[in-house]
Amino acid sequence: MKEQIAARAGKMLSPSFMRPQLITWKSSRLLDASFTPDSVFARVSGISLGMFDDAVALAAKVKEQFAGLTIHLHLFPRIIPEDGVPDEVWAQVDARREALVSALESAGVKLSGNSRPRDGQFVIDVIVGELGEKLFLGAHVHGPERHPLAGALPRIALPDDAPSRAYLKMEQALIWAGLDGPKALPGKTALELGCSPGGATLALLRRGMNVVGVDTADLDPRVVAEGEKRPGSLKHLRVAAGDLFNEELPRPIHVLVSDMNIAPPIMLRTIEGVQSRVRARVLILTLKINDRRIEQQIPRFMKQIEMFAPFPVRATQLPANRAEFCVVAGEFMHRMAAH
C-alpha cells in the first residue's frame, strides 16, 4: 500500500501513524473527504479527523465538522480476521454504536436512516480498536467506487457445507460490486473458470444463478447436490480454461468469474480470449500476488484488463483475500436499484 500511494502521490503524502490494519499519511496540502489513495490494498480510506477518548468528544468533533449536514455512520473494528469478524465482536461493536448514535443525536448531528449511504453523502468512519484504545475518526464521500458497508465488512461467515473459502470471497465480491440485491442475479448465467472444488459455484447457485463451471477436477458432491435442486442450473465442463473454445456455451453469459491459481499474465491472456467470445457484462476476477515482482506489476495488469473488460473496472483486496486481490468490471443497469 505504501509503495502504491508513493507512486501516485509522490512527496505530497508521507506515512505517519501505523497500527495493524490502520495506516495514516500526512499531506503537504489540504485534502477533502473525496480524496482516495488509489491503492488496491486500501479497502476503506478517508481524511483523518483525529482520535477521541469517548463518544461525547467524538460527537462534538462531528458536529463541528459537519454542522447542518445529514451524515451516514460507519463503525467497525480495526482488527479484521481473514475469515470474518466473530459474532461476539460484532455484538460489542453494535453496543458501542448505540452509545455513539445517542451521543451524536444529543450533540445535534443529523444521521441518515438509510441502511447504505447514497452517492455524494458524507460518511464518518469510526474505528474501534482494542480495549482502552481511543476511537479513531475519519470521513469520506460515498460514491460508486466505495464499499457500501462499514469497514467494507459484510457480516457473513463461511458456511459449514462450503467446500472452500472461495464461497466467502465470492459473497464479499458480489456485495462490493453492488450485485447482492434480491433482483440482481436470479436467473442469470455465470461462467466460472477454475471452479473446483466449488466454493464460489455454491455461492452463485444460492444466489439463484445458473452456473457453467470449467475445471478438469471434480466439484464437491455438496455443490453438485445444490445444482440438482434446480435441474439445469449447473453444468460442469471438464476441460482446461484454455480449451474452452471447443465447447458449446449458453447465451448470454452475464458474469465471467475466475479464481484460477495461475500467474496473472497467463490468467489475463486466458480471460481476454474467453471474454472476446462470451462478452460478459460483468467480470469478477481474483489475481494472485505470488511475489514482489507481480505486486509491482499491478498497475500494468489493471491497464490490460481495461483493454478488454466492460466499464467501470475496480480493484480491491477483499477481507477474505490473502496474497491476491479482486477485480470487478462492468455492472448491470439495475444494480443500484436492486437494493
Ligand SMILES: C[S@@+](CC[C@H](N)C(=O)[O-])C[C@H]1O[C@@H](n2cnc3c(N)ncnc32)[C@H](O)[C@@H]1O
The other form holds:
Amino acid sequence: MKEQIAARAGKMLSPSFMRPQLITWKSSRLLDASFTPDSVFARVSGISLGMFDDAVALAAKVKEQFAGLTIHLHLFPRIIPEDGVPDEVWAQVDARREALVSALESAGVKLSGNSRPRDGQFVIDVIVGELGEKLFLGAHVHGPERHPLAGALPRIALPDDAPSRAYLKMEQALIWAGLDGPKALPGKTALELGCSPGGATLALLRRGMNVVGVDTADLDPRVVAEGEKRPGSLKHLRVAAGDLFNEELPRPIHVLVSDMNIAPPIMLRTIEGVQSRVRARVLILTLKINDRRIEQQIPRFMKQIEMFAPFPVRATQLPANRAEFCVVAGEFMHRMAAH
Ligand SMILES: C[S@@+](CC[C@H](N)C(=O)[O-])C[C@H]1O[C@@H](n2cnc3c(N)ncnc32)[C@H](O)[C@@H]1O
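Could you give the coordinates for the form predicted in complex with the named molecule, as opposed to the form predicted on its own above?
All chains and molecules follow, beginning with the one already shown.
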C-alpha cells in the first residue's frame, strides 16, 4: 500500500503512525471524509480523528465533528487473519459496542438504525486493537465504491464441507460487489475458469446459481453432490480455458469468474478471449500477485481490464485473499442486486 500510494500521491501523503494492518498518513492538503487513497490494499479508508482511551472521550469527538447528523457506526478489529476473524475476537469487539453506543447516545449523537449505511451517509470507523490499546477513530462517507460492512468484513466462516478457501473468497467478493441480495443470483448462470477443487462453485451453487466450471483438474465429490441436488445446475468442462469451444459455452452467462493460478498477463488475455464471446454482465476475477513486479503493474492491469470488461471496474484485496487481489466489473449494484 505504501508503494502504491507513494507512486500516486507521494507529494501529498506521507506515512505516519503505523500498526499491523493500520496505516495513517500525514496530508499536505486538508482532506474531508469523502477522500479515498484509491489503493487495492486499503480495504477501509477515511480521515483520522485520533485515538481515544475510552468510549466517552471518543463520543465527545464524534459529537463535535458531526453535530446534527445521523451517523452510521462501524466497529471492527484491527487484526484480520486470512482465515477470518475468530468468534472470540468478534465477541470482544461486540462487547465494547454497547458501551460505545450508550456513550455516543448520551453525548447526543444520532446513530442510524439501518444494518448498512446509505450512500452519502457519514460512517465512523472505530477500530479495536489489542488489549489496552486505545480506540482508533476514523470517518468516511459511504458510496457505491465503499464496502457496506464494518471493516469490510463479512462474518462468514468456511463451512466444514468446503473443499477450498475459495468458498470464502467468493462469498466475500459477492458481498463486496452487492450481489448478496436474495434476488441477485438465483437462477442465473456463472462460468468459472479454474474451478477445481470447487470451493467457489459450492458457494455459487448454494446461492442458487447454475455453474459451468472449467478446469482440467477434478471437482471435489462434495461439490459434485451439491450439483446433483438440483439436476442441471452444475457442468464441468475438463479443458483449459484457452481451449474452450463456442458450442460448449452456455448462453447467457451472467457472471464470469476466474481463479486460474496463472500469471495475470496470460490470464487477462484468456479472459478477454472468453468475455468477447460470452459478454457476461459481471466479472469476478482473482489476480495472482506471484512476484513484486506484478504489484507495480496493477494500474496497467486495471486499464487493460477496462478495455474489455463491463463498467465499472473495481479492485480490492479481500480479507481472504493471500498474494492476490479481486477485481469485480459490471453494473451489478443497480441491475442485479435486489436487497
Ligand atoms: C486456485 S485453484 C482454483 C480454486 C477454485 N476456484 C476453487 O474454488 O476451489 C487454480 C485452478 O486453476 C486451474 N487452471 C490453471 N490454468 C488454467 C487454465 N488455463 N484453464 C483452466 N483452469 C486453469 C488449475 O488447474 C487449478 O485447479
